[in-house]
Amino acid sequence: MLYRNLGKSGLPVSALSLGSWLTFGKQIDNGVAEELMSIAYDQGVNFFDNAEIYARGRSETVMGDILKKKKWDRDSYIVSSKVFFGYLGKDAKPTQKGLSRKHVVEACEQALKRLQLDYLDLYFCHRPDKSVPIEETVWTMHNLIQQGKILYWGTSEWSAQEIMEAHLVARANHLIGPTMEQPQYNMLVRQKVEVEYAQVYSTVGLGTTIWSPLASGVLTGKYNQGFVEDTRLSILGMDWLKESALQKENIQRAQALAAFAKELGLSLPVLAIAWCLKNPNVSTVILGASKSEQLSENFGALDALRLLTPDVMEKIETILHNRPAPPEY
């Protein structure tokens, strides 16, 4: 396993990690979830990603039961949760969601209870909350760190401006600012990680725990011959992701990439994950799997890195034809 520090912090995080979104407590049974976590841990994965909203809290409950059963040394792995949507989702009352001090604190306590842990290693603000002063959220996260309930805090799908605003508040008040951001990043979604955050990496040392490296399955090639049922894009409530992921040009890119991956002796998923890892600003790539064979295959991305020479990367760019343009000043 390859390990990278999480942004400016001294925390070593495995370059490949395991997430539970749409799988734990929902798409797979608990036995499969345990098998996936065991495979990942044995491969050197030390980061397991979760959130209050995943399966309405059941994802954290399942992961907590597995961690308790496995009895791995607590100082050998990293666990995250995220706060914003509330575990009730659309049914949440006003004080059961968002980034107010009340919800952030109570959601942290609830996540710890579900995960059966004394503290969270990483705690993310799952989305920005325009209705809450940024000072309130930054102070609350700082206080949770001071209380030993979380070790690092970060953001997910925040803009560069919002991240920097949080850092300005933290610096002005001598508080601990956000360490990491969790954005979507893959061959088809590039703007935020490659362009928008470009200055943030050097300015505050932003770490990234990127999600959807396979573009919700598009970069596995499973949709190359048409839509496939019983996949994550067919799950109720995933229309927002299905519409953007299954655009005609994305399928065409996936078809061409699959052929190129074959020339390299790789599968398309392995190529896509290795491509994400090639970006030095990616701290860890969060893998999502519903089958053990899928997860085991994905670990081949670590060996595939050596094949991604400058010439190969340029050939991939020619296929993608979507390199984001830098901002004009």
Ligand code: NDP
Contents of the next structure:
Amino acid sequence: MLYRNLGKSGLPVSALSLGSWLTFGKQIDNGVAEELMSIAYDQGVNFFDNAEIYARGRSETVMGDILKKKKWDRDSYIVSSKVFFGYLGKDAKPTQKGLSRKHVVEACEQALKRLQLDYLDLYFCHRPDKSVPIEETVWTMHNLIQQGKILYWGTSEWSAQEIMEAHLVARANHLIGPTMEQPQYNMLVRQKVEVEYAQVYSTVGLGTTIWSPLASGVLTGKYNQGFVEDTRLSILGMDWLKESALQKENIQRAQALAAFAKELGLSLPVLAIAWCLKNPNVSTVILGASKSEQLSENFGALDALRLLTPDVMEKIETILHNRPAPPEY
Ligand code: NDP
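Since we've got the form predicted on its own here, give me the form predicted in complex with this ligand too.
Below: every chain and molecule of the assembly, starting with the one above.
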């Protein structure tokens, strides 16, 4: 395993980590979830990602039960949760969601209970909340750190400006600002990580825990010959994801990439994950898997990194033809 510090913090996080969205407590049974975490931990993964909203809290409960059963040393792994959507999702009452002090504190307590932990290593604001003053959220996160309930806090899908606002408030009040951001990043979605955050990496030392490295499975090539049932895109209620994931240009890119991966002697998911890892501003790539074979295969990305020479990266650019325009200063 490769370890990278989470941004400018001193926390070493495994370059590949494991997340539980749509899988734990939902698509897979608890035995498979345990297998996935065991494979990951044995491979040197030290970060397990979660959120209050995942399977309406069940994902945290399942992960908590597994951690309890496995009895791994608490200081050998990092666990996250995220607050914003509320564990009741669409059914959440006004005080049961968002980034108010009330909800952030209560959601933290609830996550700790479900995960059966004394503290969260990472706590993310799952989305920005325009209805709450940024001062309130920054103070709340700082206080949770002071209370030992969380160790680092961060954001997910915030704009560069919102992240900088949080840092300005933190600086002005001698508080701890956000350490990391959790954005989507993969061969098909590049703008935020490659352009929008370009300055934030150096100005505040932002770390990134990136999500959907395989674009929900599209970058495995499994949809290249048509739709396949029994995958996340066929889960009831996932029509919105299916629609955005299976756009024609995504499939065309996946088809061309699959052929190129074959030339390199790699599978497409391995190539796609290694490509994410190649970006030095990515602290960790969060993997998702519904089967243990998928996860084992995806760890091949660490070895594949050495094949991604500048020449190969340029060939990939030609295939993707979606390099975002560089930032204008
Ligand atoms: P991916 O884009 O990598 O998708 C993972 C899914 O792709 C798997 O569940 C599986 O789905 C399929 N898959 C993975 N590997 C293979 C393989 N080798 N062969 C065939 N199919 C494969 O990542 P996720 O979208 O799951 O994101 C990873 C994590 O990021 C999440 O678990 C979560 O922790 C986090 N996240 C955070 C978000 C945020 O807003 N902060 C949003 C989304 C995710 P299947 O078998 O069903 O096809």
